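Encoded as structure tokens, the following chain is the form predicted alone, with no partner shown.
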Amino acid sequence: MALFDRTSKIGFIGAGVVGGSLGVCLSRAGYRVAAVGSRTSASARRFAERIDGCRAYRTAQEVADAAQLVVISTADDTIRSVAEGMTWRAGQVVVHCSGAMSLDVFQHPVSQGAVAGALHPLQVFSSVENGVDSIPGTTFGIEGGPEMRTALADIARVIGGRPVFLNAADKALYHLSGVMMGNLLTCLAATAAQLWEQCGYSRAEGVEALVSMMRGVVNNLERSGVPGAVAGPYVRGDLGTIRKHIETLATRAPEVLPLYRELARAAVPFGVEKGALSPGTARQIEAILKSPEA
């Protein structure tokens, strides 16, 4: 008998954008999105407002009550006191969102004949809205058993996304990539438009300029892959370049040298892996970003 299938009724505990997107997303492609509970009962009604025959309940346990299959889209903290605060049915299915959060959070449910398993959406949400339109095409980290890694990677393909299996001790890493690709790469584009400020332009002229050249980025990736993709001045060996590029911020932005220092560093082996830079010229350019003066 199968863990659950698109009649089986499912419940969200935790109303924020990952839950709230990927409900929208299974409620549309035909699975029973039957009951939410959340800290505030006005972000459980907003859920369920949005999927027809979704009801919002007032506690976690009334949410596992009415469900089979639950979803605990809660911050990752809390993930494991919500589970632990409840009373779990043999053969009952509780899945959490985290992408570095491992199984073990699951402990109490398992040991109440539960059946334990993780679906991770690595992408970056800001609304629902948002969310739903970005889950086509997104890749799923899945983390169970054969059957459970079965069962969720049908979901993650049904709402168009890309499954991949991973072990407990690979999460952290993996979630850290998606981190470092949509949080922190967030932080380096808000960090180089704010340089604009200091050519006369705002901080927004800056992001709509960069944006497109983001894209470009991304285009270049998809179509030429890694080393293809890295260009620059340290795959070119433009130590001239280097060189104006620190003595500029050291003077006139000093906060970020060491960021660009650690980044261009990143960026030279796989210069030397493209076969567009001598380990002769990376070795110059190693020199000029660990010295103190350009």
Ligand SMILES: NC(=O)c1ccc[n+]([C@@H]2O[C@H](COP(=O)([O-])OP(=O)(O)OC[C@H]3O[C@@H](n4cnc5c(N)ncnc54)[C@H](OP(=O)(O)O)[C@@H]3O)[C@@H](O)[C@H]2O)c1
Contents of the next structure:
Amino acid sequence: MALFDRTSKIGFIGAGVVGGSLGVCLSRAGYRVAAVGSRTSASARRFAERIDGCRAYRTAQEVADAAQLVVISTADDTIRSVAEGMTWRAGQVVVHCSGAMSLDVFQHPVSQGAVAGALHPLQVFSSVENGVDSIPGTTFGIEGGPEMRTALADIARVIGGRPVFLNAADKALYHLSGVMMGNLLTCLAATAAQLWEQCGYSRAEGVEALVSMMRGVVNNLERSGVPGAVAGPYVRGDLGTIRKHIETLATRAPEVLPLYRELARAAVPFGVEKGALSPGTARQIEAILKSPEA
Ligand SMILES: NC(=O)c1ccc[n+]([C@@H]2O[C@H](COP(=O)([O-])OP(=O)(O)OC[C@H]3O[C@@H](n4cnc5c(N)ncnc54)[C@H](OP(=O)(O)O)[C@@H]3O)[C@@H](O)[C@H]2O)c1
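Mind pulling up the form predicted together with the ligand next to the form predicted alone we just looked at?
Every component of the complex follows; first up is the chain already shown.
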């Protein structure tokens, strides 16, 4: 017998942005999102109001009792304690949405006969509305046994996602790649935009100018991949420009210099791989980037 199908009742524990977005998408795709519970009853009610046939419950146990598939979409640090605070049925399915946590957080449900999995959307969620819009096209990192993988991959595909399967040992690395893109890229953009304040413009004007460039970067990556899309003075071998960058940062924004040096060094091997940079020029760039001042 399958672990669950579209007729199975689904319950969410944790009515935040990820739970809310998945709940709406699953319901629209024809799955029965029947139960929700959260730390506060206000969040659970808001979740239930978005989904026909969904009922808000007061406790996590009531949600689990009402559902075959239980999605624990609380913050990472509480997944284990939420699961440990409940009684599970044999054959019941428990899934979390964390990219960093593995399935060891579900030792308690598994010891009671439940089947554990993880379904992590590799996406940045800021609200349920934005989350619902961004799910189509999103990659979902899936963990679990063969049956679980098949069932969760079906869910991911039905809501427009692209499933990939992960081993526990690779999970943190996978998650880190998403954090570098979804979170640290934003920090890089914020740092770059802040430099505009020194040119007589506001940070917001910097963001406006750079966002359009970011779209270009995304298009180039989609069309040309790596190393094709990697560009700039490190790929062209513009030694004078790189020296000027370092001198300028050293005097006008020294706090940005270490970040610049490391990112620029990361670009050099891609320039060589692309065939645009000779190994000799690559060594010269490395030397300039390592020097205390250009
Ligand atoms: N945000 C992202 O971009 C993103 C992307 C991919 C995956 N994820 C993963 O998705 C999961 C949820 O993240 P999120 O961003 O949706 O977090 P979130 O918006 O902060 O939502 C977490 C929800 O869990 C509820 N909660 C907290 N403790 C609880 C408890 N003990 N019992 C029941 N409910 C509890 C909170 O309830 P109240 O609202 O009632 O206080 C909140 O609604 C995490 O595992 C996270 O790593 C997040």
